[in-house]
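Single chain ahead, written as structure tokens, the form predicted on its own.
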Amino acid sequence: MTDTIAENTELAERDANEKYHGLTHAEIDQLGAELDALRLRVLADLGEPDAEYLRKVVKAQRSFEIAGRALFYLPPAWPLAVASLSVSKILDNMEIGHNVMHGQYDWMGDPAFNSRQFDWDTMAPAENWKYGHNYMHHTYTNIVGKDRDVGYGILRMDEDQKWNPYYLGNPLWAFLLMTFFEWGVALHDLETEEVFAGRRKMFGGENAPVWRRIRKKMGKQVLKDYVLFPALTGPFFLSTLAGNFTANIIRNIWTFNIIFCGHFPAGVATFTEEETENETRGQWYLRQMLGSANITGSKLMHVMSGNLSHQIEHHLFPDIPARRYPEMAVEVQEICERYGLPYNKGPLPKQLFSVFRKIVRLSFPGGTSKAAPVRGTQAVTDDSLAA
């Protein structure tokens, strides 16, 4: 009688959790505790090891502006100022900026690597940015209606956002995000569909001071990029300037493509607000990594997406030091395969693709329903990511 019960009870649970792949209560809190022993293992394990990494980064990152600074006054390197100005940039917002922010390197007690105080070579201003994106989508990842980095406020990225008219230029305003990335990223933080929706002013209010840090930051950075900088070039202005906004480009292009593909790409899930209610840690465990997407490649690959490659992980663990997601993710996935769980993961061209053809199917009304994996699915292959 006590077996009958006790099983009665765990089908129970198991209904009532089917948006969590089947789990029951108990085994959302042994993945959340095991999640968290990881953590807490690596936490313990940083050392001058991971500071000495990140010392070399931007040792790295400093040399290659340098060069590319100089290469524009040679005319005929104006290519290579290019490119190497484009991974300086790279490796400052992806693998330096991004991370820092998040507080991966606040442990080392170095002023010059403080999430506090540290700001980088990109329109959206820090302070900004910190709560939009640390707070706002590392909380809320991928409850629509919440985590407003679904869209970003101008795609439709999901069959739960409502169809309008304007979503027919979905691949547009795809392509103009990509190519304006950081521009966008920091209008971003002016919530322009509270705006729109008339809660919210677009210069005042509560938007001033999220207005004066735009400006403030994004007046330095044109002055930088595309008055001093160029100006110093003397006879070469134009081309320097050239050359700056095409880094610039290039850098946004790399950005938008490496974070498109570990938030959209198929089989990536989304939440309700009422789904999400009274969450668990365990529960928002879970969230993270349903609602994740890795891509594979080389370890040049992962250094240039600042290990946001690893996104999973990265969702799981967001103030870890990045350089330890590849031996994080070992792990991660042998846990998810022993819970019956997805592990999202795929290489570059097919994670893109996918993205592509989502932006593309959700420009129109409707679009495929999101049918939940049971508990017991494969891990996500890079062959399904191509179907």
Second form
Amino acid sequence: MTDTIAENTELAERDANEKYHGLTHAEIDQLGAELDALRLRVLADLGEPDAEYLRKVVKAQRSFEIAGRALFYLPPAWPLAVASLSVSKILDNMEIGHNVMHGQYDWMGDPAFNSRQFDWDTMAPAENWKYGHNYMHHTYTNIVGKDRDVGYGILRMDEDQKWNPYYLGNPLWAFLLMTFFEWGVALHDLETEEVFAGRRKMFGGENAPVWRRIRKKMGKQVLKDYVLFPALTGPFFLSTLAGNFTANIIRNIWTFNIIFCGHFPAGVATFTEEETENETRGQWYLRQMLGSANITGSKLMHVMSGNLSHQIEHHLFPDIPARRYPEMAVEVQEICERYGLPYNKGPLPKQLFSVFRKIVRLSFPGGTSKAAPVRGTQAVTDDSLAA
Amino acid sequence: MSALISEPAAPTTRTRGGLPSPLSTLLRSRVVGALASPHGVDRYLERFNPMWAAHDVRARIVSVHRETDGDAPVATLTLQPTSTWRGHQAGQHVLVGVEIPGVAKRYTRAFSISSAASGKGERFTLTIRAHDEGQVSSYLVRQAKAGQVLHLSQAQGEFTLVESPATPTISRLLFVTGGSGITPAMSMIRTLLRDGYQRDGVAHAGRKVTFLHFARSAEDQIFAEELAEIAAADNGIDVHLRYGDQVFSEFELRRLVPDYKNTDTWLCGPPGLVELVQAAYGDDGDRLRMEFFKPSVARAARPGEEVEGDIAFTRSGKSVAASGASILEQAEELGLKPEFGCRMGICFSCTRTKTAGTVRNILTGEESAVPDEEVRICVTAAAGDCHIDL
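So the form predicted on its own is up there; where is the form predicted together with its partner chain?
Following is the full complex, with the preceding chain placed first.
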């Protein structure tokens, strides 16, 4: 008799927890404990190889940068110069900047790799970005209305975002954001959707210090890439300027594509503020897992994406050095299988196609139901999508 | 009378490290800074040679000389700094950053400079005692080798040999030191002898100096030979060395320097000695300058034990008994409003410096008593007395 009641209560709980794939509270707590244990194990193991790896990547990035800047003196080597500078900027922003500013290497005690002191070779000033990204995005991941990275305030990337005719331009806005991504990321911190809603001033009030930092950083980046370095190459001023511009665009396109594959492929769950009220640590972990997607690929792909190709692991363990994500992914995937949870991964072209399909579909009224299974109710994995 | 040493006289040997001066001026220019933005020119220079720097200060270890052996051995490290080193005044200290092999972490500690005042880019020495609990001092004394590169700050500290505002020309100086507190005083004595005047071929301090030092034992005495030479020469300096049970007494000080309260005095040593000397000067301590060793506040509770201790928020001057709650929560209870974000240890918004004491990471249970350590106060609790820069 008591057993039946307990069973019924558990069944009711599983129903109520549809969002969490029918896991009970106890199971979610257990899942959280397993992920905590994994986290502690890797944290305790951090040391020389991690520090050496970071120094190696930084050394490579500086070499690519110096080579790129120097090759502009040799006009026939222009494509090589652009390629070299693009690689430098991609490494700087992804495997170094993004990860260092997450505090992944603070434990080294080296001011050059300290999250409070590092700044990256892109328009967005470190301080603004860390607030919007490390705090807002990583804490409230995929909570529509709270995570400002859902559509970045300019795109409709979730059916819960109310449609209006502006979103007919969704593909065009996305294309423009991709091309000028670094400018978009920098301006993102002005929270323009709040400005248009009349809740804050664009450049005044609480936005004043944010805007001051953006202006200062943009000034420095423009001065360096579009005035000083071109001027240093004398007669080749215009070709250097064009080269720097191209390298910035290449970096923009690459980073945009990697980042959009992190949370927007079909099958990635979003959440409402009500659903995530009084969330436990286990539920937070679960939201991070269900709200992120990985990209499969070669080791080079992982390095060039700053291991954001392991977005799931990054969201579970944002302060652990990203080079550890591949080894952690094996265990996370095993945990997902045991708990019957989806683990969203796929090669870059597949994930990208899924994202672009969503961008186009959501430019029209309605939802994603035709393009993807209903959120949270079906385990979408690599295999089930491929089937 | 020769003037006191605010400006060190030109030394006889000028050995410099790193970049030649005109190049380093160029590298410090605004244009180069703009080109190297946002990382700074030093992040590129270090790629080629660790001794090339435009802003950072580093030094190559030239030699390591063992001063004393025993449980807590002492060594003197001679350092060749980069050309960015601005020099030091006698009595100042420097922050030294060391990457200890194996752990891949850089630890930064302050050490007093033992050599005479240095100029820009000039060599200087650190004299360091290896403490059991001191990872950095132990490493530098026992394992550091010539050729290694250390990270430095510029020289800092107000405990220096400058003219007293009360007396335009100081005619008499008194040094009271204990243990490795002798180091800054040694720098001052060496500076006085170097920059004083020569009488019959002997360096003279140019004024009357009394040097009173307390060491655990004669074997433990740093600079023993040099002190004996200084004591023997007719150079204006009286050296008084006291060992073991011969603790400081006001009676003895009065016998050595009857008018000590009106004498410019430099005091550096362990807390016990500092307390005794301070008491001897009482309220007439205008001429007494002091340098403390970092107070040790490491009364940590064992895991599971009740936490005993106070959290001192050094910037706001407030303090609270440690409760086991996060430092962020405890600060907020006091009405402080430190910056925070996720409150779960992932966003690093609330990172603050713990200047001293022991804390426990709430997530990992790991305890740490390292001074000047950055901690995320939302997931860190006090595990004993601790000081937070807040």
